[in-house]
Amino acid sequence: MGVKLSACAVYTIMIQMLRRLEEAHTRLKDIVNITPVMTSRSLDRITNNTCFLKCENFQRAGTFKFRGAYNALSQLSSEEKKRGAITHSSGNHAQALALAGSLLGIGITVVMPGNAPTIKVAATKGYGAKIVTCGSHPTDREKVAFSLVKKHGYAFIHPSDNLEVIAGAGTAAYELIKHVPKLDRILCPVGGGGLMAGTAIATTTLLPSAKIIGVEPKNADDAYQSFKSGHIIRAQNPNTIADGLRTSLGPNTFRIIREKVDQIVTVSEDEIVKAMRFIWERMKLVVEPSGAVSLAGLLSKQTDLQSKKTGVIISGGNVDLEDFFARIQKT
């Protein structure tokens, strides 16, 4: 994993992945929501940028994850579809795969940690998936999922490291670049790296002069450490409000991110909450903590570009509002 690929090898991989991404875009264009690109004069003034937010909180199942999940499931063989598919996820990929499976008539099993958000567990069940609960350590879900693959012959759809999942995720940035073709940089959340890798593929090939910047919680900074060290460092009991970003990079996502991403910055829990509050209050958009991480990176002013056109991938909007509405009912 620490071996750096030659420029020729990287170029070949990127061309192949761009082809996958374009095929995914064609496959998905009548299935996914073509999510809006939103702007804010307040955000532009605060950051001294012209900002364009790609709002995947308006995507089916509430996050960009539906893109990759549907793209991967739709390409299984007829025999694999009969046996069903399995994944492990704390929530967003779980919901996305469950919804995609229901649309495609494929049985879905999801291994979810015991600390997964209740709203995401309920939504996953609501889409018809079978839930198997596991421990909360990052490796627990993998062990349980692989044991079930061995037992039942399920097709395993990795939440981020599957190449078709990466290609599907990259269609969000593809759409953004088609909408705003002269961006100077794109900021994207980093967890398992599927969205970041897909964004890097789309940006590198369609907008090669633009900077590609990943943003990650400081409390789950394994991608940042991996990027700096040149080899994968696994997450160790990450404790962040951004539950969708607690997973580690895989070989495919690490390879693409290491070669094509310009910078990864980290943000504190307080910065994530402030970004989330800004987008709720100023733009009236319901965004989850993981989805607000990229905006937190922009507001933290850690990057070196000013007075530029900046794209920001807002990855999702699945927030548990039960307590909020309960308090309103009590007043």
Contents of the next structure:
There are 2 protein chains.
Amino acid sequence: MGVKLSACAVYTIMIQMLRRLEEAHTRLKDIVNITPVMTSRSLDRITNNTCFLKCENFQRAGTFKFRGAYNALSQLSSEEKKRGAITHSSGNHAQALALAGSLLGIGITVVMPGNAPTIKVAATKGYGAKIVTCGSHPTDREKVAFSLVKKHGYAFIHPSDNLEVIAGAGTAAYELIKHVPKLDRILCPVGGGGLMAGTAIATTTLLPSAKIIGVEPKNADDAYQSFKSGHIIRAQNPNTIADGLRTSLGPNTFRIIREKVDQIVTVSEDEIVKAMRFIWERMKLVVEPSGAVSLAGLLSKQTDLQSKKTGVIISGGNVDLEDFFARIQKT
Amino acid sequence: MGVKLSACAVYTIMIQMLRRLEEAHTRLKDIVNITPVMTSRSLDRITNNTCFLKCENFQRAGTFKFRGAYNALSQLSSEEKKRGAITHSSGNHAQALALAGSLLGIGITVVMPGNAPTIKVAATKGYGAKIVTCGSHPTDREKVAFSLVKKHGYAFIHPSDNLEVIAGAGTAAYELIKHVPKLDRILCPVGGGGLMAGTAIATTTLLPSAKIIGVEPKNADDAYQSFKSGHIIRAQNPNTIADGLRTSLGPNTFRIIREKVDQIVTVSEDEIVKAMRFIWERMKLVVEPSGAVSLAGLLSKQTDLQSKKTGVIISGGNVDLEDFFARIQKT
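If the structure you just shared is the form predicted alone, then what does the corresponding form predicted in complex with a further copy of the same chain look like?
Every chain and every other molecule in the complex is listed next, the one we just looked at coming first.
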């Protein structure tokens, strides 16, 4: 069975999701950072575009993830809020959910693999979340999380495939589209697909003429493969520096992306590092590798629009600078 | 003879300088980047202040220096413009003057010590300036520059002690004061004193109730010593990571700072690195060590104002990331 839906069904889903997204925007606008849109003369010259970078590295807890996490948590019933919420994540969703939980007074439990980076574990604990350690196989974390859901009645907040997480993530593109009129296209990184799906909903409904382009690391091109083949293909231990994009699409994100994204392009590890370097050195922004992937897609010149107004979603800025500062301190 | 001027003479100088500064603002407002003012909940919590960072790391050529360089060059006579301009600098002023010259069609020569960092030489050349190499002793560069002024009739644009450079530099604080109403104090790094003097002029005339605080590395505390003693004491081969602040005050910057700055505090190398790290990791901004010195002053808690609105001038973001990216690329 294919996943192609009738035009009418797709329209209904989109209208519903737009409503969720607009509600999310109203709910979040005084809670999230309305992140700045940055420009660069050098970037415009190099790309022969006018580029607008939506800088979610300036978001609370360092990435766009805070939008979806807060949006989802804030809609739990008072009973659910009392019982608490749980997720599995070794990275940005963990920190975002922990911060959102602390702001809303909701107890948060995060299942993390034992080999998760110390700095991320510390940041998540710093926001007051309880950490439960699991094995490093991708299915381990789900098993542990679901056993705790069963035992304690926690609400499970999926990092990307939850509709309220998608709607919250989409508020970044919503703000960008309201801030910069008449963009010709929007580029967005694809991992689990929450940000991409949210961006697609915002763009397709508010700016239907714009092209929606996903960018994914070549070394974790499961969304690209899924998009082409028409069914979800899961990433198998992908090896990419863009650690936020190693996850796979879920049923909800896949459906929205498949229907509404125009193109997914992939970029090499070298292209990701070069884009990241450009953003740091020329634009003076600290971004994480995943956060630079959308710009890498633009710089790779695989898309066909020249002399256009291009929106680029920079997803986050959580990067471990331990080594860098240790070296500086020694000099 | 002391340098203390009569109240009337000081008033006249300030009024003249404010006029220059307002003219500079009008001249520059469509040329410079009107840099953003960034805030941070964590920073406010830690300092018990409401902090507003004026981010000159986002300025053209990476630092506030572009403001003064463009302001000074644009006022040369057409004869002077034809002959070209010269400066000595191993750092940010060189790049700023080179870019301003390229925009104004003025040939720029920069005298640089032979041991200047390759990356800075390349950036200055990249903007089209001619580089003349000199010895590494501080007086060498002046000798070479003045011999070329004599030979070619170049206009000499001092990195900090030129009144139009000071007025241009002051437009950063001018923008900050217009953007954020009723600041209680402004912190600014002190090197050659151009930014400090310009900030003092803007603040003392537009916001007379605000306290003006200079911050200097302990290891290059010549301005602090000069401020205390009442005469210029020059830095002797200062050893600080804040390479933009190794220079000494000149007659103009000293006079303005001595009259109008309320306090100069000094910070250790460790405090500078810690402040820089905070800005990178928590605020996601790439700043150079000199650019973090003003925040280091605030974090050092040597100033007596609590629960106040504090403006912090972040002077620039030109830092060599070669090592960092080389390491990333290998992983």
